[in-house]
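Presented as structure tokens, the chain that follows is alone, the form predicted on its own.
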Amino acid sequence: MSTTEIDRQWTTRLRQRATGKLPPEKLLPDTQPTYVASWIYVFGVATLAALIMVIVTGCILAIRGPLWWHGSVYGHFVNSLHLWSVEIFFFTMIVHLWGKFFMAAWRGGRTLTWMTGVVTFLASIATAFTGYASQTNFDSQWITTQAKDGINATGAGAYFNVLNLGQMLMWHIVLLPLAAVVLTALHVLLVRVKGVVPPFAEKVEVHS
């Protein structure tokens, strides 16, 4: 095969255009600006360290099925694991979230890497209520009950029965954090791309 029919192939394409968006000392850098050196930037990652520990807690808690955590005093360990895991995670990303917003940080063509952000942040949103639905208990039973009419009232009833354990509970354990992951991974791939946003200019005023 001919190097000309080869730059021609799809994998070649899209080899040579990932490389150019994103080089590997872009993907992984030794250093880092000076105004990284923040404590938003520490919220960012707190949150990523904290989705780690809800995905590891709640595989464990997947593999013994949704009624272990009641009768077994480990698996209220884990279980305890997973809610604070999820606690700490909107905590720190929330703070993370508001500190990027007054920073105007979709600034220098950074728009993208900002509503990755604020998807994220809703699809982790469904993704806590789906687990709200799926703890088996009265608290799960009364929040799915009020939570109905109103999904109901929007049409969505149709497709996604708060009532219906099996429905939430794959939506809770698959498709939500699928999404939640996926979105994350192509926040922090942008943010690799793009780089972190610098601060504002200082403005210097001139007296005459």
Partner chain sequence: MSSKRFRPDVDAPEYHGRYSPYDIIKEGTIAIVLVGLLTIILAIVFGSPDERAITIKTWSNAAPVDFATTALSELNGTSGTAQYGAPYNTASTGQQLGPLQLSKWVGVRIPINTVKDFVISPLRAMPSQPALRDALTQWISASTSTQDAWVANYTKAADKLTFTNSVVTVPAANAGPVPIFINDLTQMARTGALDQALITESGYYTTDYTRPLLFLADGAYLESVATKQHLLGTQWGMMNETGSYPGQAWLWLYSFWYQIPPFNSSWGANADVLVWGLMMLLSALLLLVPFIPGLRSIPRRSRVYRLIWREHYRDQK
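Moving from the form predicted on its own to the form predicted together with the partner chain:
Just the single chain follows, nothing else.
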């Protein structure tokens, strides 16, 4: 087999493109530009940490099924962990969003980074909503019977039936988390590829 043949292989080409775009030192950097010096920068990683807590606690709740937490003290405690990690997740994500907005973090070819972040935010709201709908308690009864009108009014209710527990649970534990995790991974990879947005230029043109 000639080297050119190997070079032309899909696998080789994919690897070369991937490592070209995202070499190991970019994927796991050991230095940062010095302008990255503010507490606002910790809210991205804090959101990720909260997402991990949400997923771990969600997985524990999944082991024994959707009704377990009503009757078990341990289950109820795991539910509490799940609730509070979600509250922290949204809290840190919103602060992160504000911070990135005021840095205009989409500049310099980072539009896709911004957009994947916004879509992740919207997907997370949908995930949280289907979670509230899957609680199998009074709260889920009330929330779903209220929310049906808004969703039905858009026409989507015909296919996305919030009163169908099985459907909501599947969206909550399979489809939407998958979307949220894939989007988050894409978002983080884009941050690594493009790097952290540099500050606005302010009469520094003299130097450069």
